[in-house]
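Next comes just one chain, in structure tokens: the form predicted on its own.
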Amino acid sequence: MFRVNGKQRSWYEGMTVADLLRDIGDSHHYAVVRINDKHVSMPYFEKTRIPDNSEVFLIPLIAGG
């Protein structure tokens, strides 16, 4: 199990940010992820594993003007 902004979830063996994201299936943009203490830009999102017990936050990505 692991946290995802503040909410429980199922963990497996292996698991990536890119497969979070796709359980998940949140239509937001994601810029960024904090694994526990450590800050994850996207084009890692494919090869950064989530450790079990982990606090995970979604950071959306913001644009304005």
Given for the second form:
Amino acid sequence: MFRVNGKQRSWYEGMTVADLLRDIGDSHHYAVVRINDKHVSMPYFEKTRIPDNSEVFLIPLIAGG
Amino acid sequence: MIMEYKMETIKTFNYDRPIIEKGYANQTLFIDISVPDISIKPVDEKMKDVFIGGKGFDLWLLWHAVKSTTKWADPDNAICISSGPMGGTPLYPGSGKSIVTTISPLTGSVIDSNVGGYFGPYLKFSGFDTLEVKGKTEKDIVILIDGIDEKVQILETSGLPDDSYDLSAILTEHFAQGKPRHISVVSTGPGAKNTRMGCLNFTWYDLKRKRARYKQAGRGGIGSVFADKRIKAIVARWDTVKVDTNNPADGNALKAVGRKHSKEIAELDPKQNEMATIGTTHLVTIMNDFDLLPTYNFQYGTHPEAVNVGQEVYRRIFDTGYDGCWMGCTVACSHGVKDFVPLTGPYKGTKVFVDGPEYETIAGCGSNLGIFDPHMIVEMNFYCDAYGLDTISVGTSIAFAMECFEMGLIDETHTRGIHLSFGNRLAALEMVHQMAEGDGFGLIVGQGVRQMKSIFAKDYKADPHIMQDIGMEAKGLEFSEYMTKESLAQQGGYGLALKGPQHDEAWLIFLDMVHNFMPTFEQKAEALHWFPMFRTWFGLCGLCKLPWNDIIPEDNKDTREPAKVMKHVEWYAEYYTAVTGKKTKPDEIIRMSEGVYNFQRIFNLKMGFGQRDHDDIPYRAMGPVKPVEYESRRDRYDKELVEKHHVDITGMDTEEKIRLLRKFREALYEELKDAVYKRRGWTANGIPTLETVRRLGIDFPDVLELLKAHGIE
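Since the one above is the form predicted on its own, can you give the form predicted in complex with its partner chain too?
Expanding to the full complex; the earlier chain stays at the top.
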């Protein structure tokens, strides 16, 4: 299991950030996610695996400035 | 702290403090330090209706203070400081901002810079919506605005420290009468005196850490004007602040909307960008991942070492604890480094507290100089603040000098033996120390990119054309720290900004490049109308923009226009209504800003700027100048030439492709100007039309006369 924005989800071996966003169904809204304390940006979604028992946050918009 | 210093009162002005009414003191404070003279000017309803407060009030007072011929160092130039009608509200996050305006040493026109700390609210609660200071003195002075004892004083001083770090601490203690939280100090340092890029430090007293801390009004050299007038500091003294200190029209409505926004931030920030823990440092690695982090004087947008200066590192370096620059703010992003020991300069070997670094400083004094050492960036941050230097202009100016050095446009005979190459940490720090000392090559770098271009061409015979392309300034102001080459919207965000290329007016780069929220030309022009207008409004009201769109409602993505975060815009309209009693909807917020925004554009015109040519940007902001830049993104650029511009690039060398790409991109930028001017109600030359100024109620006789002189009638 792992948590996404505070809610429990099932985890499977090899799951990437891109897999998670496809499962959730609105991947186009997110350019950055945070896995525990580490930010992962869109160019790395396909190759970044989500560890079991991790805490994932979907960052809705980068506003900057 | 033992320091031998003297302060002698040379002028005292006693006054009866007015009751704050719906966010306004309804009067401004005027000080001419040449005479010296202190007086009060009334604020009428028309001024509130048209200019709202904050930057609007500043601009109105400055407009009357200066002539079209006034230069930054003339006694007539004024420094105006305001908060705004919502400034000083402790319940609503981000409600303690001040805005400072003056005629800039870098641009020769109006500059505005917003800043946290307690000064603006304390000034207002002491009885003044705006402070206007003009004149010059021959001896150092401190100005005290004491709202508790209802007096304003000018004091001649000697023996106070030059740097803002010690000066802030000493003056806080001197005026506190045992209550340091009642004091806010505005000051600068020796770097401001010797350069054109001086900043102002605005303090608040951190009760937990038992020290004065500060935020910076950084942009445009306002600190240099302050130092040139020989003002050591302006001090505000005020008592306890509560929600009703600002006397809102509807306290219950204010509490309701303020609690909603505070609660949402407290709940969502830990799930989103964690600004209460890591400030804006999260942007470093994100910008790097998207090829947007300036490195090596904006040549490239990414570097493998960027992770060394990102949030994962600063999370461990920052001192933990509450870091709001205004009371009760739940964003609380003003982090700092405790017990930092500089390796160079006058504080070498001693433990200091460093306020920062924020993203801009990390990018400006770090990656853009090829420096990826987190502690060296902290040291640059510390000395820039203590010396009263803007970290953005310092970073972008040193980056330009470093590239000129590496290209052989300047050499060690000019830098006086310093090997000013990218990545040379000690050389970068030495430039900062020299700016403070007013000596060496740092004295030239401290004049800013525009002056350097001129000096290098005239005195060192460097090629002016290549320097024009790589010197990252527009309107005379150094670019802040985002790569704009691949975002036309952000090129406009910088180039069409009134004061010069600073991101506080329009930060569209991510919305344009990553989220693709504005694919068409018209959508870009619309964004370059709406976002600058909405962002302007924060500076009219005494607010910080971070609570608006840096922490976002979870359902925002499902709204019609997610980039605008309309739920928060509606809350801000409720907030304005609750404080001022003027019933307001989101569209009216844009209308309020339009008046002030257009007035500032016309102010630029008065000072000899504010036309189409003045919105030009250097080519590096639009595309690759050198073959190495082109090659670093060759696939992207080749694709653009082939697919978008239908060019057959077979057999074409890189230089030729650069030339063609430049032609297309420069034409697009000119088209963007046309579209934005039209949307803003300006002529093709970028001047507001008569219809626009009449619609916005800024058709004052002297405005009409000025427009007429430019053929607008």
